[in-house]
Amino acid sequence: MTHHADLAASELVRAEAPLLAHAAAQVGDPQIRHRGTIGGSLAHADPAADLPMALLALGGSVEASGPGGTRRIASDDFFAGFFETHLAPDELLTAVRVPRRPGAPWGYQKFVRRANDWAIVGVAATGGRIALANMGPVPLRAGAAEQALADGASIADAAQLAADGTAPGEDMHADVEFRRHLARVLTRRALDQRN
């Protein structure tokens, strides 16, 4: 029940996670921001939405609770499919984990046509782990870049790396080997940009 505004204007978010205040800043316009949530974000599962992208990349987790009890759900587990999760028919997410990670570098990078569209392609990098948005049906980590960094490569030459293992759609906005092209490079900007 967390509005974006409210996790953008958040002290505690700002310190702990700024990745999250950020890209919770990124979401639309203002009046998105404060009526949408940060829960009904990742529950409608849009792989092009700024909120999942920047979850998986913190490496953070969903708690769902229903007749069953309440169970914890791994960001990298929780996205199932094109605007599906891993929730049951009868779950609701009742609560969003992210770990602390107060002065970490972070960068976040967007491709839109406009200020409050969802990415044609989007990047969010902190901690080792690489978050792609509109790569495919769910958000993507960027394994190859990722796995290429921990090994010692450059930024330059692990973000040649971003698009492997994605499969991106086509439509009016991007062709697939456009959102490819972009990939790259905006893995490129927000590792060289990481507060």
The other form holds:
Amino acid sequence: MTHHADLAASELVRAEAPLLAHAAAQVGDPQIRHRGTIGGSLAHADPAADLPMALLALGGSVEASGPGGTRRIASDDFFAGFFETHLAPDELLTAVRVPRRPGAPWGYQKFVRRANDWAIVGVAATGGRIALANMGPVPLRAGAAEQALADGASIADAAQLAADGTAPGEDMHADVEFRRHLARVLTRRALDQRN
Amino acid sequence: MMRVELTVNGERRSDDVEPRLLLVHYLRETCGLRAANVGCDTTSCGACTILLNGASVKSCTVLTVQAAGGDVTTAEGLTPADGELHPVQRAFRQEHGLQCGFCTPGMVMATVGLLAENPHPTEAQVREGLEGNLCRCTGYHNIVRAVLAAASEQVSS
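What would the structure be for the form predicted in complex with the partner chain, given that what you showed me was the form predicted on its own?
Every component of the complex follows; first up is the chain already shown.
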């Protein structure tokens, strides 16, 4: 599996899926990016992590291989719960697929207290899809905001719907209302950044 | 036990290790190299930073068997035992880039890794490049100065 540092530096990924390269560059710190892998991060399924959110925003998929063969699981169907995926106990994640989108606009916002923290809330937006980190037990789509955009709403109006249908937790960094506020603000910024 | 073969500071080694043995414990206890410190044991503090195949890694989060066939460099390996200090080490001395010194080997190795990837970083890039290394004395300003001095080769011998 590919290390985050290699993903972030790959000319191919930077050209064809720049959001993914950017997300990989946000993970942890340099030493962690030299060891951690995209497959490991996805299978770990931390809802606050960068790459699960990026894969969901890109509409990518993973390949799971086991005794029964190899199957493909779409990112929308991969995350099962808090640190849980739909990988079977006898399956390994063996490949990650993302659509090629050279030149497609994208936005990526990650709110942290310190440089190498997990996102208190994160937002990745591209191609009409908006993915949220740490707004529930799994990375989530901001479905209402996506629909509003598709229906012609302004960015500001669509972003107001970003927290609809989410179920964020609270911890020492942020309570539920602050997370919902962050989701709306960061979605607006990600959508603005995209243009 | 498993047999691992790897290169540590230029020396080829072959050792029997437990599969669970962390690289930092292998370096400290099997190889007797004590520069890499165990600070947090959770990949947070960076005191155990070494180079594995030229890239900075935290050796408390690498199994020794994962380094099999690899090339490991610790702070002891930056320079011959009786040789002149490495430019990054000299820069840390010159700029007093340490207080208690516990984080220093990790800071130095992270710096060597950073400058290998980006020989002339800005101050912001230095701070981002060392974000995985904590100095509990909070001596960051002099550490950043040391890295910038090393990068600009403004280091006296």
